[in-house]
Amino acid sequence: MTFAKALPVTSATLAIALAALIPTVFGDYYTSFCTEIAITVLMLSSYRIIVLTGEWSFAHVVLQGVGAYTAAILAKGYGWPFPLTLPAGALMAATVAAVLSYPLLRMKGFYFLMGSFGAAEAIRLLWRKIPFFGGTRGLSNIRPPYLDLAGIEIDFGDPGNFFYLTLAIVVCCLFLMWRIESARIGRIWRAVNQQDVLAQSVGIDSRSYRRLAFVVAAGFAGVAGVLLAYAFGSITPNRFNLNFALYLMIWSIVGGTRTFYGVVLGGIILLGFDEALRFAEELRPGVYGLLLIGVMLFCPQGLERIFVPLVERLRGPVSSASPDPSVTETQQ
């Protein structure tokens, strides 16, 4: 293996490494942050699936809700364990996208964030207003997961278990859409992306393959959504409100959605900013405000910008002069 295509690798193993110790090293409180780290870098990765192809979504974190609180009625009313929600989870909110697809994709830029906006308030007033989703208090007490294998008891309650266990499956999502956007799939998203007319011209459907995106994106985003649910215990409708969207988009912008690792970065480093101006609430909207100016007028690239140099520098300068392959692959 190249050191090229060792790096990354290297890359991975060397955080999920570091990410391990955070148990060991720091108190429940911090564990628990990191868990909700691991699970808004999920929301992110997901996020930016839709951005490959050019589109930005406020419907996203109501997808994410559409998988809490699917996991939350099957667990509570149901008895569901936790290893059957994840998927239903993921499940629902990949046909709720499914469903949301075929009026919002006949639009595009503006108007499919108009549409998605509007969209993502219809469903948030069917939370408060139905009591079957517990109205505007929505739905509490939860249980953490509980696993018996042959006698080995792990409470998922304790923080630290939970944390290994949200590492765990954000790992292998992440993995999952690594290979994802590495594959031809991924490529037509970009080639949608940046050429549409070009990509229609040799016969790719941008559309179909703009609401695939869309779905598979949700199918993540549920996976997130089941997470927080079981990691706070509760669920509201305003926990994914505008705000909770707005942020999400702020975060991809100052993170970077040109590489997978820039969303990562943004929301690593944004979440500790956010958590740092946890006593300054008031404050919080005009930071950010300031900070997405700042980046947009002297990074626009986000901050992966200042990371991609240093990252082509140590693969050497063949990838950094290569042509985009997605695009020749895709004209080919």
Given for the second form:
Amino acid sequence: MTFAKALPVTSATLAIALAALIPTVFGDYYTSFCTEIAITVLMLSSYRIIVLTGEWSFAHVVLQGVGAYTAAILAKGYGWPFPLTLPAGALMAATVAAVLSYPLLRMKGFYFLMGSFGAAEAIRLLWRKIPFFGGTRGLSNIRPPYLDLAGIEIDFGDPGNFFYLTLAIVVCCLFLMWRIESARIGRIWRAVNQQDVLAQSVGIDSRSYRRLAFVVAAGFAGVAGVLLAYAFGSITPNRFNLNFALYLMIWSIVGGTRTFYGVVLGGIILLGFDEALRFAEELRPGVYGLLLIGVMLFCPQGLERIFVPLVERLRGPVSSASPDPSVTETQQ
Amino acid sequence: MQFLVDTLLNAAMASAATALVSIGLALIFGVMRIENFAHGELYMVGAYVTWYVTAGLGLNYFAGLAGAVAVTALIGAFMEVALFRRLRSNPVGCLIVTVGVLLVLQTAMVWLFGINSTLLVDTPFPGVLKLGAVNLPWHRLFVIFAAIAVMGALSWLLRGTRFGWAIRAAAQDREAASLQGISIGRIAVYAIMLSAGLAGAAGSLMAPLVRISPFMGQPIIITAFIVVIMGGIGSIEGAIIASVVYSTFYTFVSAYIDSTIAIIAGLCIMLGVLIFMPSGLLGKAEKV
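Next up, the form predicted together with its partner chain. The previous block was the form predicted alone.
Below, the chain from earlier opens the complete complex, with every other chain and molecule after it.
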């Protein structure tokens, strides 16, 4: 294995090993916060799948909400255990996305953005209106999973244990997404984004591939939603509002959408930044606004613009395995 | 009877305010191809400036209106010169920058005036017009007539003056317009000042009637986007027609049924229009 190939594996292993230390080093408060970061990183990387095809969507957070509501209702109302609610949430989010994709993916660009906003807002308002979903107060008292493995009992109500569970699931999802992206389908998504007409002329049905991206991304968002429901123990429709959708967009843009780790790094840095600004809650949006304007003006490819050359230098000469910047550059 | 008249009057007033905000949005999209998410915040700034000039400086309401238009137009010009001009080749970048401006303006108002501000603007036309059994508040009538007057003036400006022709030419074909000696940069500044000033005027007109808050721009921008999409992005006539249709529908459904259902129904109508007419009701109409 060459150094260039070993680097992603080594850095990922190192990151996971460092993350595994978190509950022992930090207290419960920061461990819960790191759980939140892990869930957000999952959301951001799943969002990037849509961005890969060249679209921006406002519906992604509501699809996360679909996963969260599914898990909450199944766990509370029907007593389903965590290992069943997790795939159920993912499936439900993907199904809703598949249904939504039929009208939405007839549109492109700004029309798609507004269409996705309309659909998402309609779903969110329905949650607020229908008592089955708990109305504006949402659903609460979602019990954390409790595992009894032949005598070994693990209570995930403990923030540390829940963090390990989240970390394991998020790492699996990230690995899956990384595999999907480096497979043929990931290249098709990029092709659909960059050379739509050309892609169609070689027989790629771009709309079905954009639909597939939308549905796959929603499935991962559903997983993030299920984790969110258990992490907070309660969900409200307001959690999945336009602001959160905007923040998701801001985080991925500031982090950079060109590479996988740009989004992940951007999410971690910005959430840390978010926490650091907690003392000035009211001024936080303005700081984000300034950051966004600054990044757009001076560093339109996001913070990864700073990291990518560094990593590329570490990797040495570009091998066939590493992405060619001229190909992977997403259209801004 | 009074309830029906009130609802009708509210519908007309909402149509007027929505039309003022959304024609600005359509204008800026027509000329510069920018979806301005900060447009609702310009409406909010207009309301705040009116409050500051009338209650803070103790001047006349009309001075407040003029101040609102001037301040928002300046903010618009700043956005064009400092931000959009540098991102001309990057349409997504422009859109994202407007989100940044939205957040900055909101935070600035929270910082300057507080989150739960209870600011009141006195109307220059207090009292009601009594017509038999129904009462018509003067200020609401004033808003409706002022909006109609502004739209008339705008229509004359766009159709009857060289400046208006230049804007329309730039909207239709930027390159051909610049070949005719029209400075696209200058037209863009004027267009965004006009657009922002319209939003400021709408905010100022509505200031005596609504609760002024840093977040008052959000519902109106959402409505304006629904309206602009329904009317066909970039079409001013479409925006006006869609404003009247949507606002009347929304006001009646929320008065007689429920406001949440009204929003859901409105969003579903927007989606329906987008599905069956992807370029809006008047999408093929002449741009601007």
